[in-house]
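Listed next as structure tokens is one chain, alone, in the form predicted on its own.
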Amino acid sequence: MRTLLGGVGESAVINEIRKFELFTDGRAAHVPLDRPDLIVERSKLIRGLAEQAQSHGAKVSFGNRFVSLESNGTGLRVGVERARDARTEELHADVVVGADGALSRVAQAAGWPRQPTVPLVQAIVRIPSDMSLDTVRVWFVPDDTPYFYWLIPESRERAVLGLIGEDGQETRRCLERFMDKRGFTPLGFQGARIPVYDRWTPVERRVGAGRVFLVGDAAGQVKVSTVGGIVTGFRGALGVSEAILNGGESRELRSLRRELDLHLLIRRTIHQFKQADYSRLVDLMNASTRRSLSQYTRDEAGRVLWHIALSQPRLLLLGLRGLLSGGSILPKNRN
């Protein structure tokens, strides 16, 4: 993220991570990050990121709601929604971005398919006393979510525990289970709805003389191996910027495509695993496993898988039969 935005990005850093703890039946492997990931404020970003684009001649109008999309013959007619008064307003333009989230009504307008997403529940809770600010733990249970469970500090008092599930009442009783066996209490929760990268979603579409665009969740643009889209979803704007600005050409989109689907990859590989074989995935990894885990970042699984075949053979075998014994990714609700 700081590669892409640079300074404006920084208000928005809460916390930094250094170390990454896995659990799994009573196993236990530590991983710590040659470079730290980053915990984001989302509302603090969006902010930065507005101030910004101000700053440089942009004009941001706040208060309105897309309401519909449409051919004027010459380009496109947008019609919004101003909360002031309810009044309907029409603006038109030759390109439209829709950044507006899985459920993105952009896309439905313009004529996309509705893409399939899963349920996030998390829980504001406590820091257990015996865990640093600058680590997060991560649970294997196979029996609650094809997922895993997080705990993520984001200040000295308070972290996030959450999961992604498939159902989103089972998801719910499955993070409330797992707090009361483990002494968690929830100051509160959080949910959403997160986009499931099953296949590139084409960025572009043409509306009568216009052009509209997808970036960020409301393209798919999400490591499926680890449902996150922040930086995913930047260089997915970075790649529609090019496209706008070069014809519909664009080296970054083409490099993203391939980021996606090396995640969907290893998304289908251990989608169907068993607990014994994340008990067999944490005994396997070695030392350097570790290190080629620590120097590269999860936006980067070409290097990642790369390097980990040289250093644990053994690894791929246990994948390949998870890809061969795997089926569908998408959940069977695909709301």
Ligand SMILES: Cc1cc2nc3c(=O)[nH]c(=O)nc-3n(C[C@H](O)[C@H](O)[C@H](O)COP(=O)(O)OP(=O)(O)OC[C@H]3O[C@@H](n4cnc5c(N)ncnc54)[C@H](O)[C@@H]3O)c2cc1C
The other form holds:
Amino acid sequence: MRTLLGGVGESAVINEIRKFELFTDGRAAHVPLDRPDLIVERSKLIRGLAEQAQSHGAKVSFGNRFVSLESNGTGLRVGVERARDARTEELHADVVVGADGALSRVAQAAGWPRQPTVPLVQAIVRIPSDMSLDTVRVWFVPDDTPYFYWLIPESRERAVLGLIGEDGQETRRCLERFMDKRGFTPLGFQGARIPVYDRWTPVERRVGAGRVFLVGDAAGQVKVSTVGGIVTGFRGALGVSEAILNGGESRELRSLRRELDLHLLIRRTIHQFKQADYSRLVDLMNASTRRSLSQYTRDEAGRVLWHIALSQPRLLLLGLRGLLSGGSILPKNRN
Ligand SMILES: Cc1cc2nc3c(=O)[nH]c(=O)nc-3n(C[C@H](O)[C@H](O)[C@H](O)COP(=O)(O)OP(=O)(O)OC[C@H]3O[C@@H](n4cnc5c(N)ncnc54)[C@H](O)[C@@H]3O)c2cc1C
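Structure of the form predicted in complex with the named molecule, given the form predicted on its own:
Expanding to the full complex; the earlier chain stays at the top.
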């Protein structure tokens, strides 16, 4: 994020993570990070980006909701509802970029198929007394979720404890059981639906003479290994700006697609893992594997995979078995 955004992201960083602790079935592995992971306050980041865009001459009009889009012969007629009086205005545009999230109305209006999503549920909790502020804890509990639980410190007092699941209500029940078992008291809950990247979504469609693009969650640009979409969404935005300027061509989009496909490969290898597989995974993590995980971020999947394969070939076999036994990563109840 720092590389992509420079100074504008800096004010949104509320904490830096320097260590991961991974737990499964009584086992633990510790992975120090060479470059810290950033904990970002998204509302601050969005305000910072808006200010920077305006300082470069962009006109930002807040309090409007996109409602419709159609061809008007020379371009696009865009319907926008103003929040202050609920009146709809019509604007003309040659190009529309939808960055309106997982349930994108722009995507729907321009005819993209609805993308699959999974529920994310997290609770705000008091930070445990034995936990340091620069450490994230992750638990693999495959009976509850093919993803994982996380505990991320946000400040000296607060942390977020959450998981991604497949069914909304069941995911919430799992989180409550998990908190009960480990003595966490929720101070509040947050929930959202996150896109599941199961294939690349072409980011451009023509509507009459107009061009429509999608960016970020709207295009499913989420690493499906960890279900994180902030960095990949920014890369998608960079790619779309290249495509607009270069007649549809973008090197960034090609590279982003490769990255997202690698995360899909990782997800497919571990998605059907049972408890015994996670135990083996943690047991097989040797010093060299840990170094690879320390050195490269989760936005460099290719490098991580390559170095892990070299340092611990038995992990490759474990992954291959997971891949061969794997079915779809999409939840059965696709809502
Ligand atoms: C609780 C939570 C924790 C997360 N943690 C992480 C993490 O640790 N790391 C990570 O990488 N990712 C994380 N993610 C995912 C990450 O937040 C998203 O991938 C990222 O925010 C996607 O950005 P976006 O701009 O594409 O979509 P969004 O952030 O969803 O933004 C879409 C925007 O469009 C607006 N909008 C929607 N409909 C309309 C409309 N009709 N008209 C006008 N505006 C509209 C919305 O109000 C919103 O402001 C998390 C998500 C959640 C919910």
